[in-house]
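The chain below stands alone and is given in structure tokens; this is the form predicted on its own.
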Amino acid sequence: MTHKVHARIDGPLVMIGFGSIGRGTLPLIERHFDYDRESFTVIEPSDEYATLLSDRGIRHVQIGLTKENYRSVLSSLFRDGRGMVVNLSVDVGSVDMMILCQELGVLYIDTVIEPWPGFYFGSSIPNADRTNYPLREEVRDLGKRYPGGPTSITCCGANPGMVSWLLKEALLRLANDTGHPVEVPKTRDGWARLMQSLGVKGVHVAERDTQVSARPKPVGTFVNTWSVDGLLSEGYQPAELGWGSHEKKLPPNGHGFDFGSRCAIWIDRPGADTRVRSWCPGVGPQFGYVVTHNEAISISDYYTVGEGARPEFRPTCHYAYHPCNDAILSLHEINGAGQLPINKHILTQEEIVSGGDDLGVFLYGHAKGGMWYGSRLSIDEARRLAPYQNATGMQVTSAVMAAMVWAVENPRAGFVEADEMDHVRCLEVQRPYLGRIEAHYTDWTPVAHRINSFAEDVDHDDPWQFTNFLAV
């Protein structure tokens, strides 16, 4: 199969992390960009890859970065003031590396903005610290520091990331549909102004992964479609949501921020252990966890009519995610044993037997009801597609490339997220690994399919409040 080539990278590439989703942006790497394989390296301290690595011309550097060694080592790999970094790692300090790259003058993208080792787990930082919030805040400030600099994308994978793109065509397929077609946007206050237009009240990021292994999830295992780590640590921060004009009261142990765009809440438990109801194509409703994400913030930002904590019109957002079922269950497992787990598994695509992942964004309140617009991939279609990866991390590694293609082609946008960028062309380039790109409608609302009546919180006079969503 011929793939083309999307864009050249001038200078050195640079990955930092070589897990599932390093492994699985790789072929990606290598049949859509023009670049000098001996200037590809790749920085990893494991060496369980390293043939894979070596097979290919790359050069593997051996070392974990810390707050110590992540300038000597990052430094000596430019010169010139080129090249790229695709950081892909965790316990990575993402705001340093982005000032790094700032004064060397070289492309950056992250999936996430990840602290230094200690923020996650026994930490004596307040929670209200622990959150995305301040960590987003502390970007964007950042990013006032570089106008026009060096482009820095952070957090775009498929989620934060493709979701943003998305939702853009999911805000004019639904215009459309509606009987109220519209010129796409050319603003942020015009998108704004869309989705405010169109009554709509919030936005799930909704995903069902329903992809199992032929054996049996192993007691004592952790046992996820990717990154174990990736998921604990962000499953055990605070759940963290965008906070919509149309809310009524906030949820219990729910709190606000006093700073910033406050566009958004958190909720004082972990989000791997609160359950919203959502609802996916083919599954229809389900639960999801409300596990923190930044495009729960950035979207609910972005679509802000107005400023501050009161304005115009902000919508509700926030990821309602429904991992494999062994990860459910390893969920279970780790919750009621009160400790993280020692063995941990990723399951790969030569032993997944079936499902695949739906991951789309889930718009509610309009005139339609609810709206599901997003990827529906198999993992039949994953393994026809490209080596290394699952349908799962096929939708984040194939975002990641198409970051990469976009800052190429916009090299001084300074510090973006996936909201600010343009969404035609990065799903142009995405569009071809993400299966089906479907919509689906739906009557049905969180205060439906009740098995019994108990005692809850709900409001019948408005059912997308998101007391009703939220599972107690």
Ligand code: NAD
Contents of the next structure:
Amino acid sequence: MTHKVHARIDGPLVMIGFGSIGRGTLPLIERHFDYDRESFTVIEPSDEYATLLSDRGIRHVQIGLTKENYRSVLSSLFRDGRGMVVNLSVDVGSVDMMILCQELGVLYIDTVIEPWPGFYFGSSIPNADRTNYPLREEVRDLGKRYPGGPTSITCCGANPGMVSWLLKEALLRLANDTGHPVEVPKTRDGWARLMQSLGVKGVHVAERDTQVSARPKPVGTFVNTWSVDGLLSEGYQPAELGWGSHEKKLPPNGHGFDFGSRCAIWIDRPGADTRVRSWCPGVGPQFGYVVTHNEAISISDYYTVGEGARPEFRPTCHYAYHPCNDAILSLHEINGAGQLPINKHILTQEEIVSGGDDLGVFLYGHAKGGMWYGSRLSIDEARRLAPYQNATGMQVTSAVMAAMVWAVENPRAGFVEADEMDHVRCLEVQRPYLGRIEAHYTDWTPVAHRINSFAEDVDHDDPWQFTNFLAV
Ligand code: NAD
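Follow the form predicted on its own with the form predicted together with the ligand, if you could.
Expanding to the full complex; the earlier chain stays at the top.
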């Protein structure tokens, strides 16, 4: 099969981290980029998958980046202001990577704003400061120092990342389906006003991972379909969400921020133990976890009309994540035990016998009630599409690949988030790897179903209040 080469990477290509996402991104780079193989380096402390690299003649620097060594290691790989860093690691401080890439004059992409070790666990940092809001504010402020600098794309995998592009398609589709077709907005304000005009009150990044292995999860092993460390890190940050202008009251233990755009709030409990009612195709109504994610904040910020804590319009936005069954059971185990797992396992393409990943945006409050729009990718399809990854990984790696293409095509865009990129171009590149992109409408609301009646905080006047979604 021949694959379209989308772009050429001039100069060194350096991938940091060769875990589940790094390995899955490798075949997409090989297919869709023209690059010099001898200038391709992977920095990865483990040698578990080293033969994948040596078989291809890709240089493996077997080292873990630290605050002390990252400058010398990376600077030695870039000499003349050309090239690209793709950071797909855990425990490597993204902000330092971004600053160094500006200094070196090279393009940069990551999928999460990762701090150096010591932030997520066993830290004396107050919970308010252990949220994503200050991490994002720091990166946004940093970006102001490098206008027109080498493109530095932060938080661009599937989510955060691709879901921001799907949201734009979803809004255009909703406008069309409600009888108000519009020209594609050209500015941030135009997109925000489109969302406002459609009556959207909020957006869930609604995901259902149905991938299962034939082997029951061993007790004491944390099993997931992507980084266990990544899920644990974000899952035990406080829950966090973009806070809509229609919300009447904060949730229990909810707090605002007193700096920056004030577009988000945090809840003083772990996201991986904070459930919301949500909706996905295939299953319909379901529980998801409000695991903190950059897109929850960036989407609420991007679609704001007006400013500050009380803007004219702002959508609520948060992740509503139903991970694979084994991860649900794993979370249940560690929440009960009150201890992080010792054994960790990521399900491979070979182990998974059925299921897939439905990942999209659920827009609610508009004339048609609820609309889910997103990618439905089965494990069988993922297996056919590319090696070394399951359906979840495929949605992430293809977004990384699209971001790499966009960075090459827009090399002096400075600091950007997925919301600020050309969603048409990015989805054009990514779409062949996303399975079916579907739109589903539903009349479900978070007050629609209850098994027996209990003393719950329900707002019947406005079904779309966050308090109605929150199940805890
Ligand atoms: P993984 O745990 O499978 O792999 C992470 C890799 O980083 C490992 O191979 C590890 O050895 C390496 N690493 C650890 N410390 C390092 C260091 N100091 N220097 C260099 N490498 C180091 O994780 P993954 O599933 O591949 O995910 C990678 C990253 O992508 C994580 O940060 C995760 O949160 C993020 N992610 C984002 C999305 C998204 O949609 N935005 C989705 C999935 C994963």
